[in-house]
Amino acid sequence: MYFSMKYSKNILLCLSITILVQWITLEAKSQKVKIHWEKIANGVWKAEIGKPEANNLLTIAGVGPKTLAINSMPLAKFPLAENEIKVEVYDGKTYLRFPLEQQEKIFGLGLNFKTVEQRGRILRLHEDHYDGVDNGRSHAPIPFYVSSKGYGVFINSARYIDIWVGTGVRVDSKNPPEARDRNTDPKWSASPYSDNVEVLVPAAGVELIVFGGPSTLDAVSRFNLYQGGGSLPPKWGLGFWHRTPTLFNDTQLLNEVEGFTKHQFPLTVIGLEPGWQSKSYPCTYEWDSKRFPDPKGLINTLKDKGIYTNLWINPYIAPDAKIMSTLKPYTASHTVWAGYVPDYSMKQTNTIIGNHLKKNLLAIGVSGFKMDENDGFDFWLWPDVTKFPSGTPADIMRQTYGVMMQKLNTKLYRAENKRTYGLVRGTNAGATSFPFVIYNDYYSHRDFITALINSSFIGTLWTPEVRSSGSAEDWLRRMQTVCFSPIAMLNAWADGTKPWTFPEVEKEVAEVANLRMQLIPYLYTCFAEYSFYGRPPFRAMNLVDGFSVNTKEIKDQYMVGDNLLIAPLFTGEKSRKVILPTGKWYDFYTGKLAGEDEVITVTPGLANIPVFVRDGGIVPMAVTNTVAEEKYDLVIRYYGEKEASYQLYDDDGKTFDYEKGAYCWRNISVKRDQVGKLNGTISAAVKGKPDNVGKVTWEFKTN
C-alpha cells in the first residue's frame, strides 16, 4: 500500500513537471508581439511583425510610392485603436487580429464576383481561375481590405492567406455574442456575431500596412498610390477592341477591319488570339509564316488605318522555340500543357524574353499583349511542390506570376517611351500602376457587374468583355455595359461573332459603341485622376459621397469617376430601381430630373443603358469616333443647376513624358452671370504645355 501511493505521487509529479515543461515550451515558441507602427506618410502607417520574408507583393512588383501625392491628401490619424490590435508568432506562422466595430462593413480582399461585403466571411485567398464561388481564390487575390468607417489593412505577404472576417468568436472578445436557446429564442444565429478580423499568414513574420481615410475613398486612393499610382493608358487603349478568331490569317483579318469600316462601327484595337503563332499551348512567340508572311508590313497597314495591334500570348515555352536554347536553364521542375515554365523571379529570364518581344513584336509595331493563363486552374498550372532556379516557393510564384509578367511588359514599353494597355488573367498587390485589365472565362453578366464593383476597392481594373449571346437583348445589354467599363471589347476568338452579329440591334450597338469614343476626353480624365491621385475610375457606390452606409449590399449600379452614375439593365428585365446618393441627379440622355437621394425605378428601353449625372456634372465629349491624339473639338455637357468646375486633363495621349510635366489640367467651370443664367468657361492651355482642344461647344442638357 505504502509502496503504490509514493509510486502514484511520483507519476503525478512527473506528469506535473511534464505539463509545465510543455506550457514553457508553447509558451516560448508563442511570441506575442508588441507593435511598433512607423508613419511613413500622410495617413500611411508600416509595421514589421516577426521576421517578414523578403519577398513580400511590393518587393516582388518593384513598385514605389508616390509620397508626395498622398502627403498631398487630407490629414488622418491612425484610425484603429492600437492596443486592440493583436499579433502573434507561433509555429512558424503569423497570427493577426484587428478589431470591428458592430454595424462597420468590410470590402474588399481579392476580386470577388458574387458579394461586394465580406463580413461574416472566410477566405483564402489564393491565385486561381474563378470557379463560380466567392471563397478567396480568384484572379486577384489581393490582401487588403477597406472599411466602411473609412480606413484599409494591407497584408503585405505573397502567400496563400487565410482570413475570417467577422467569423471567429472569441472568448476574450471585447463584444461577445449573447449565447442564446436554439430550442427556443427564434434570434438564435448559426454565425454568431464577431467583433474582429483575424488572419492567418504561414509564414514567421509578415509587414502591415494602415491606411486612413477620412473617407474609405481616401482610404483606397492611399493604397493606390502607396503602390506607384493608378494606370493611365494610351488614348487608343480607351477606344473600341475586337478579338478575332483564334485561326484568322492576314487576309481574314484585314476583311474583318472592313466590316468594320462598312457598317461605320468604331475600331481601335484588333486582337490576334494564339493562331499568330507558330504553335501555341505551348507558345512559340514566333510568327506562324503561313498565316502571317509578312506581320511587319500587316501592322503597319492597320496603323494607317488608325489601328493598334494586340498579340495573345501564355507563359509556357515550346521545347523547340528559338528562345529554348537559352531559356531552358532558367525554367521550372515541372512543365504545363508540355511547355516549359520560365522563372521571371531571375533576370535572366527577364533578358533572354524581353529582348526577344523587343526584336520581334516592339520592333514592328505590336502595340500590348494579352497574357493568358497565369491564373489556374489548379490542373493548369505548376502545382506546389515544383522547383524554380531562383528558390522562390512555388506559391509564391503562383501569386505573383502575373505580376512579374505585367512588370517585364510594361518595362519594355516604357523603355521606349510609349505606353501600352493590355489584358492578363491574373494580379495581386503592387500591380496598380502596369496597364493591364484583368479578364477571365466566366461569362455571367450580373457577376460582371459585381467583379466590376468590387475591383475599386483592390487598386486592379476589370473588364466584362463580350463573347457570345442567345439573343439580340442579351447582346445589347452586354455590349452597353462594356462601353462603361475599362476596355470595350468584343471577343470573337470562339464563335467569330460580330458587333452587328444580331441585326435587329446593330444600330443600337453602334450608338453605344460611339458613345464610348465621344467619351475618351472624361474617360482619360478618370484616368488620370487614378495615376496622379489614385481615385478609382470605376468605382463602388460605398466609394461616393452621399451614399448611405446603411444601404443593401449594392452589386449592379456603379459610378464612372464622379460625375456618371451607371445602372445596367440584363436581359429580361425591363426596369429596374437605381439607388440615387445625395443631391439632385439628372438623365444623361434627356437632362431631365431623375431624383435626389432616393430609390427610383427605371424603364428606359432597350436602346439605353441608364446613365445619370449629378448636379453640376461636367462631361466632356470629343467630336469624334475615332481615337483623338492630337487636336479635337470638344463638346462640354452640363447637367443641373448649380455652379460647378471641372479639371479636364491632357497630354500626347501615348509616351510617358507627362511624368516630366509635359501635361495639362484645364479648368472648366459653370456659373452664373447678373441675371441667373449658366455660362461656361473652359482656361487657355498653360503656354508650352499640350493643348490638344480645338473647338468647344457648350450643351446645356438641364432646361
Ligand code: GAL
The other form holds:
Amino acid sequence: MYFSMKYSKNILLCLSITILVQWITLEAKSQKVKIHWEKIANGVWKAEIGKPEANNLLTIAGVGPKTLAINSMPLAKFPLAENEIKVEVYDGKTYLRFPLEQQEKIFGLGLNFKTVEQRGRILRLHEDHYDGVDNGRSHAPIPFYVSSKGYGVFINSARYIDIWVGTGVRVDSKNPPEARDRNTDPKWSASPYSDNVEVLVPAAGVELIVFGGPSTLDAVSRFNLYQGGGSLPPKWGLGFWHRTPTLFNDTQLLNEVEGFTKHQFPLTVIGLEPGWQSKSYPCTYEWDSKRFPDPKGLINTLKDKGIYTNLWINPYIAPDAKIMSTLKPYTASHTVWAGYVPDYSMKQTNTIIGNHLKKNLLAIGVSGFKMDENDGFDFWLWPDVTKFPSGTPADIMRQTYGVMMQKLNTKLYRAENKRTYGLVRGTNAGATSFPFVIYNDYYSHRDFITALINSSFIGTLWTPEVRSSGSAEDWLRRMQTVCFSPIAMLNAWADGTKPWTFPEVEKEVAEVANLRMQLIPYLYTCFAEYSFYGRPPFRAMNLVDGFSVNTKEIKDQYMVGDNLLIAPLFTGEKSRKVILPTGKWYDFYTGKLAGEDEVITVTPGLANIPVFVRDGGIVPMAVTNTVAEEKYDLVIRYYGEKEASYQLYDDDGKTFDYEKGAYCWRNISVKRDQVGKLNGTISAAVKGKPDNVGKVTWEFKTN
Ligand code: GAL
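Pass me the form predicted together with this ligand as well; I've looked at the form predicted on its own already.
Every component of the complex follows; first up is the chain already shown.
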C-alpha cells in the first residue's frame, strides 16, 4: 500500500511536470509579440518582430534612407490602429495581420500584369519570369503595399512571402461577415467580406516598416526615399533605344545606325544582344573577335555620332570563359545551361566580375548593360536545394539575384563618375535607386501598360518594349506607348525590325519618337522628382491626388509626372473612354479643353496617342531632338487658364556631380497681368550651376 501510494504520487508529479513543460513549450512556440514601433523619420515607423534575419532586402541592396527628404514631406501620423496590427512568431514562422476598412483599396505587391487592385487576391511573392497569371510570381516580387487610405506597409524579408489580401476571415474579426444560407439567400458569396491582410513569412522574425501619407502618392514617395530615392538616368538614357539582332556584326551594326540617319530617326542608344560575346548561354563576357574585331574603335565611332552602347549579358558563365580561372570557388553547386552561377553575395565574386567588366568593357566606353535571366524560371534555373559558397540560402539568392547584379553595376559606373541606364529582368525592394528598367518576353500590349501602371506602386521602372507586330496599326500603337515609358526601345533581337518596318506608318512613328526626344527636359525633371522627392515618374491614376476611390480598376491610362495623362489605344480600338481627374483637362496637341470632372470618350485617329494636360500644366520641351548631348533651346508649353508654377530641373546630365550640389531647379511661372492676360517667366540660371538652356520661347496652347 505504502509503495503504491508513493508510486501514484510519483505518477502525478510526472504528469504535472509534463503538462507544465508542454505548456511552456507551447508558449515558446507561439509568441504573441507586443509591437514596439520606432519612428525613424517623419512618417516612417519600423518594428522588429521576433528575431529578424540579418539578410533582408535592404541590407542585401546595401541602401539607406534619404532622411532629409523624408523629413521635408508633410507631417504624417501613424496611419493604422496600432492595436489592430497583430504579429506572432510560431513554428519558426512569422504571422502578421493588418486591418482593412470597408472600401479600402490595396495596390502594389509585385509587378502584376493583369490587375491593379490587389484586395481579394492571394499571392506568393516569388521572383520569377511572368507566366501570365498574377499570383505573386513576378520579375519584381516586392513585399510592399500601399492603400487608397494613404499609407504603405513594407515587409522587409528576402524570403518567399505568402500574403492573403482581404481574403481570410477570422473568428475574432471586428466586422465578421454574416453566415448566409446558400439555398435561399441570393446575397450568399463564396468570398465573404474580410477585414484584414494576413502575411506568412517563413522566418522566425521580420522587420516591418509602415509609411504614412497623407496621400497614397506620399506613402509611395516615402517608401522610395526610404530606399535611397529613385534613380536619375543620364539624359541620353531618355532618348530612343534600338537593340540589334543577336548575330549582327560590326558592319551590320553600323549599317543599321546609317539607316537611322537616312530615315531621319533619332537614336541615342544601340543595344548589342548575345552575339557580341564569343559564347552565350552560358556567357564568356568576352567579345567575339570575328564579329567584332575592334570593339573599342566601334564604340568610339558610335560615340562620335552621339550613340551610346549597351551590352546584353546573363549571369551564367561558360566553363572556358577566362574569368572562370579565378571565379570558380565563388560559384554555386548547380549550373544553368551548363554555366557556372556566381555567388553575388560574396565580395570576391563582385571583385572578380567587377574588375573584368571594368577593364574590358567600361574602359572601352560601354555605357551600360542589359542583365537578362536573373529573374529565373523554374525549369531552367538552379533549384532551391542549390548551395552557394557564402552559405546564403538559395531562396534568398533567387529573390535578390537581380538586385545584387544591379548593385555591382551601379557601383562600377559610380566609381567612374558616369551615370548608366540599363535593363534588368529581375529586381526586388532596395533597388529603387539603381538605374535599371524591367522588361520581359510576355508581349501583350495591353498587359504591358498595366505593368507600367503597377511599377509605380512598388518603386520600380518598366518598359513596354516594342519587338514586332502583325499590323502597322499595332506597330504604331506600341511605338506610341513605349515613347511614354522609362525606356523608349525597339528590341529587334529576334525579328530584325526597324522603326520604319511598316512604311505606311513611318511618318507617325518618327513623329512620336521625335516628340519623345523633345520631351526630355520634362521627363528628366520627372526623374529628378523621383530621385529627390521619391515621386514615381510614370504613375497609376490611383496615385493622383483627389482621384476618386470609387472608380473601378484603372489599367489602361496613366500619368507622366504631374501634368501629362496618357490614354493609349490598342489594336482594333477606334475610340476609348478616359477618366479625367478633378478639374479641367486639355488636349496636348491642340490645347483645346477636353473635359472637366468627367469621363470623356475620344476618337483620336491613328496618328496620335491621346495625351491630356491638367489646367495650369507647364510642359518644358526642347526645340530640337538633340537635347541629350547639347545645350538646347527651350519651348515652354502652357495649357489651360489657371495661374501656375513649375520647377525645371537641370544638371550636367551624365555625372554624379549633382549629388554634390551641381544642379539647379529653375522656377517657371505663369501669371495673369492687370488686364487678365497670361504671362510666363523663367527664373535666371543659377550662377555657378550647370546651365544647358539656350533661347526660351513660349507656347500658350489654350486660346
Ligand atoms: C531573352 C530576352 C530578350 C533577348 C533574348 C536574347 O531572354 O528577354 O530580350 O535579349 O533573351 O537571347
